[in-house]
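Only one chain comes next, encoded as C-alpha cells, the form predicted on its own.
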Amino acid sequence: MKSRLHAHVGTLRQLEILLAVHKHGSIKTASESLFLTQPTVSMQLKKLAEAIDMPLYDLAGRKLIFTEAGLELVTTATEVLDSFARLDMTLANMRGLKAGTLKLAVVTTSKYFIPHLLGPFCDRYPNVNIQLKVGNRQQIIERLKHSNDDFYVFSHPPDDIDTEQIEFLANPLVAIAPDGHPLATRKRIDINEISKQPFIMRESGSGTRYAIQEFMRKNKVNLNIRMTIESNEAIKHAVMSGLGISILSAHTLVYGGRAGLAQLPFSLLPIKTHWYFVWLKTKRPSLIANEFLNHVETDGRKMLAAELQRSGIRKRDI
C-alpha cells in the first residue's frame, strides 16, 4: 500500500527547522541560527509532532532529548534535503556549471594542508561554496555520525561506523625539540630515552594523541607528560620555550613553520600514520563531491606528497 505520510509531515522549511534544533540541541540556539523567533520554531515542531502523532523530543531540565520517532524523522529529513541539494547541483551541471556547496569536516592537524588542497579545486570551480569545520577527532566523529558533511578527514577513522574511505596521504609523526637541545646533536637516540624528557602531549580526543599512545604502548615506552595542550601551534611554542619535547605531525612543520625547532632522530620514529577521506556508506555523494574526490585522488595527492618530500621528510618515512 502506498504511504501517504508525506502529505501530512509538513513543509521543507519545517524539516530544516527540525534539523537545526537537532544540530544545536536547543530551540533558542536553533531559532537564532535560522533568524526566527522561538515561538515560531516551537510551533513548527509542534505541527510536525502532530503530523506523525508522536512526540519528537522530551525535556530533561533544560536539555532537549530526541525520541526514537524524532530521530527517525531527523534521518528522513536529512535524506530529503540532501536529495534537493543533489537536484540543485544536477541542474547546475546540466546548465554547464559546476556549482553548489562542498562540506568538509576535518581534524585539527589536517587544517594545515586542507587549504592547499582546496585552492586549486576552487580555482577550477569558482562557483562552488566551501563549508569547512575543524575540530578534534571526537568532534568530527560526532559530525560523521549525523552525516552533516560530504567528507571527513581523519588520521585514525572510527572503526565502529559503516563508512567508505580512501587512504590519501602519509602523516608521519616526528619528535621535536628546541634548537640547541642536547639531543638534537645526536645521530641516533634509543626510543626509551624519550621517557627521560618532559613531554608535551595533545589533548584527549586528538588523533595525534591516540597514535602516540598506541605507539608507546606497543613499544612498552612510558612518557613523562609535563603538559597537555589542545593546539599544535601552542605545543610548538611550548617546545621552543624549553618546556619539553613533543611529537607532532610533520604537516605542522611543513605548512606551519619549523623555525626554532629541531627534529629528533629517535629510533622507530617517525610514527607512520596516514590521512583518510571518509564518508558514510549510506550518503550518496553529490556531483561536486564526486568532482572533489577525483581531485583528491589525482592532482591533490601528488601535490601534497611532493611538498612533504621537499620539506626534508625522507621518502622511506612516508
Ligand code: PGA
Second form
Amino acid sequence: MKSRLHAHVGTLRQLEILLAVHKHGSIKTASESLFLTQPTVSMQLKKLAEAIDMPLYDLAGRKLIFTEAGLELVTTATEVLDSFARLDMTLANMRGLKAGTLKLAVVTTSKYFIPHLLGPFCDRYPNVNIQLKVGNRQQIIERLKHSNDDFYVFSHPPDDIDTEQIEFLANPLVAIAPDGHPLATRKRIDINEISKQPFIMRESGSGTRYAIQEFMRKNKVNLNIRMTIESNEAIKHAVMSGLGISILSAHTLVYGGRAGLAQLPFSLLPIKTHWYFVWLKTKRPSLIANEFLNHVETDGRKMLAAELQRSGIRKRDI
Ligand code: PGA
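Right, the form predicted on its own is done; let's see the coordinates for the form predicted in complex with the named molecule.
Complete assembly follows, chain above in first position.
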C-alpha cells in the first residue's frame, strides 16, 4: 500500500526550515540564517509535527533535542532536497549548460594546489559556481559527517566513516630550517637529532600534526615542541625568523614559496603521505561532481604531479 504521508507534509520549504533548525540546533539561529522570524519558523515546525503526528524535538532548557521521529524526518528531508538538487543539475544538463554548484571542503594544506585544479575546470564549465571551504583535518571531518559538500580532500581520511575515496597525489612532508642553519649544510642527519632542535608544530586537529606524531611514535623519536601555530604560512615565517625547525607538506613550499628556507636531510624523511578525494558512500554525486572527479582523475592528477616534480622533489621521495 502506498503511503499518503507526503500529502500531509506541507511544502519543501518546511523541509528546508527543518534542516536549518537541525543544522543550527536552535530556532533563533536557523531563523536568522533563513531571514525568517522565529514565530514563522516555529509555526512551520509545528505544522510538520502535526503532519507526522509525532513531536520533532524535546526542549532541554534552551537546547533542542531531536526525537527519533524528528531525526527520521531530517534524513528523509535531506534525501528529498538532494533529489531536487540533482534534478536541477539534470535539467541544466539537458539544456546543454553544465551549471550548478560544486562544493568542496579541503584541509588547509591542500588549499595550495586545489585552486590549480579548479582553474582549468572552471574554464571548461564557466557556468559552474564553486564553493570552497577550508579548515583543518578535524573541521573537515565534521563537515564530512554532515555531508554538506560534494567532495572532501584529506591526506588522512577518517577510517571510522563509510566513505569512497580516490588517491590522487603524493604529499611528502619535509623538514625545514632557516637558510644558513648549521644543519642545512649536512649531507644526512640522523632523525634522532631532531629532538635537540626547538620544533614548531601545527595545532591539534591538524592532519600534518597527526602524520608527524604517527611517524615519531613509530620511530620512537621525541620532539622538542617549542611552539604550536595554526597556519602553515605562519610556521614558515616562524622558521625563517629562527624560532625553530618544522615539518610541513612540500606543497607549502611548491606554491607558497621557499625563499629564506632550507630543507633538512633527516634520515627517514620525508614522511610519505598522499592526498585523497573523499565522499560519503551514501552520497550520490551530482553531474557536476562527476565531471569534476573525471577532471581530477585525468588532467588534474597529471598536472599536479608534474608541478610537484618540477619543484625539485626527488621521485624517490614521493
Ligand atoms: P591540515 O591537514 O591542514 O589539517 O594539517 C593536512 C593533511 O591532512 O595532511
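Please read these numbers as outputs of a predicted model, since none were measured by experiment. Positions refer to the first chain, counted from 1. In this text, rigid core is short for the largest set of C-alphas that superpose within 1.5 Å between two forms.
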Please determine whether the C-alpha atom of Glu72 is displaced by 2 Å or more between these two forms following superposition on the rigid core. yes
If we fit on the core, is the Cα of Tyr57 displaced 2 Å or more between these two forms? yes
